[in-house]
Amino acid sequence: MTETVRTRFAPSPTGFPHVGNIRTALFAWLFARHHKGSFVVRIEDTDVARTVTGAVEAILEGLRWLNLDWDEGPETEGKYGPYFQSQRLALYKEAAERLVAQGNAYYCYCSPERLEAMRAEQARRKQPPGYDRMCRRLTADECARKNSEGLTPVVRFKTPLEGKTAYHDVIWGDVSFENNTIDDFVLLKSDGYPTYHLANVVDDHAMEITHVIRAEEWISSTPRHLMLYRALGYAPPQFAHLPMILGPDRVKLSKRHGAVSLIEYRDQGYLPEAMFNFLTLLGWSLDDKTEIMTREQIIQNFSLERISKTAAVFNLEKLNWMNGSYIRSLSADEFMRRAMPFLEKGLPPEIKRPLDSDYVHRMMPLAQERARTLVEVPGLVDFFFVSELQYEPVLLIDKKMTREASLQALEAAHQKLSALPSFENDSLEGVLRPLAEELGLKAGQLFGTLRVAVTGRTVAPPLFQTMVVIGRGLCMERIGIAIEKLRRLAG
């Protein structure tokens, strides 16, 4: 590729960033980084009525979380700014007026009421919706008279009535549309704000964007944009339309499939590097087997040609598996650093803050082996912190054991553990495995009873390592409480 690649991510702040539009940003970023080009962020904030407060900040925060740095855009000004469309209105007005002067566009004075009635009639006749071109035939004098009446027009593009508009999509190949299926679409609204069709063409040209990478839903709009490029005398960029993202039920991903906002995934304890890897595989692949890849590997191998036309399926189980893999690849110190905010927030309020970092450091390897997300960590380790375990006494009776056998096992274990010279992994195993044999139990039966006694759970990290972290004193206290629970259970 001889020209300098320039891609853009152009979100509308009408909502918070979801995985679909962030996947678009990721692919545009990867393509730019692979070709050592520029990645531009442009905020398309011309839909004033639907703008959501805080959406711009959330979009930029999501990009930062995934480490998708931008070369130009908000907070990183470049020579093609400003990067908010609301600050570029004069450019769109100038382009619209030029198109009218050239005969490629016209002023339309139709009221909202007339347009609504027109659409209702089209629906009644089962006709395809679209503007009926009534104002296309207005003369200059008629326009002047309507202006003098105080009517404020929109500007519509004068779509050719015959022929085809075709283009080559990098992903979809050759695409063609009959011009007579495209209505005279609005370019400039009566409030002076542009539609997406005009603004994205004007800005992509002004910002020298070479590749427009966007969602599949814009395929049918691309002929409109190509007509505008031609009418304005601009050379069009290359287009690549990304396949849709579906839920596991093969329906377009939405809130009913769970979290959709990228910020929600961050707050649920997904690692940005795992999410980066996972989103990359929604439509793109290196081969038919490689799943875990570093950022550098992905950048080096990324190409638009390897993007599939088939809709990508957002598989939460796969994301959880991948996130767990990334968690286990962290160093112990790094895992603790990332997990600590979730512990501070997620552990019961009665637990003293700030948490003892040395104590936390000892238990973190046990959680790291089992956690799939960071938000799960407090639930995996809360028994290390609470002063009193809450569990049903019957859980102390392991399968194929009686209350009496469980009580005898706990009393014997209490006695043996009290006499241990050191409370370490090897010494615990050295005394408890032989004890199970002594008692005529399987090791799993004794360990299961002890596990409930010291953690309050039937499933927990490896028993001996857990007991070492809890410490001899607290273990003995909890086993003693378990013995009393079983004794009371007899009554």
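What's the form predicted in complex with the RNA like, now that we've got the form predicted on its own?
Single chain only below; no partners, no other molecules.
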């Protein structure tokens, strides 16, 4: 390949980006980076009615979160700008008029009502829907008269009535369509905005895009685009259609699948590098075993040839696993830095802020080993902060133990621990294990009772480490409270 690769991500701001959209961006970005080419972001805001405020910001935010930097696009200079189609209207108008002048397109004055009635009739007769080409034969005079009546036309493309249009898709191979199955589609709408088809072709050419990497649902539109390239006298780029991403119900991922907005994953405590890695594996693979890869490794090995053709179901369970794996691979400091906002936000409001950074620092490794997402962190460590533990006293009585035995165990532990010269992992173990034996208990029974006394729960990080972090003072206090609870518990 001698020319410099230029790919683009061309979202329409009609909604917040979901993982499917962003996977498309990711692959286009990867291909550009692999070939040391350029990645362009172009906002296709040609549907005024469906434009959602804040969508552009959300799209850019999503790209930034995954660290998919663009060489040209919004907020970035570039010699092919502007990068909002709403600011390039003259270009499309010019192209449309040129096509009309060349005899490749024509003005259509059909009202929405007529088109709707036409489609209803076609449906009734079980005929394929499509524009009936009524205005195709309008003369210049007739057009002028309609114009003088105040009608604003759309511009439609004169699709060849016969023959076929074929192309070679980088991913799907040879694809071909009969021209007579394609109707005279609209190029320019009556509001002066272009349709996707026109704007896309004009811009991909103007911006010298070499590889159009987009979702599979565009395959059937590609012949239209090819016809336009030809009519406009442009050399078409390479097309690579990506397999779709499906929801659990095997239908194309969309808003109704719940938490599919990319930014929601960030807010749920997923790491961008985990999401990056995971999304990469949806439709692409390096080999038969490698799954966890660095971004550099992926860039270096990425290729369109290894993209599969089958749609992929988004598997949240696997993302969770991968995210946990990435969390555990973080350095302790980095984990703390990332988890802190979630901790500040997720801990009960009555806990005073700011949190004691030193205290947090000591408990974080305990959470890092267990969290699959950052949002789980507060729930993993909240007992370190809570001033009064809430739990059922019966939990203090471990399996195969009586209330008396538990009470005795707690009292003995309280005494031993307060006499301990140092409150460290080894010293705790050194006194607690023998104590279990003295009491005729299994270590697990004693530790279980102590765990509930100290953390208020039966499942928590290892007891000694937890106690060391909590500190002797609080531990003694909590064990004291546990003893009280047991005493009050009717025997």
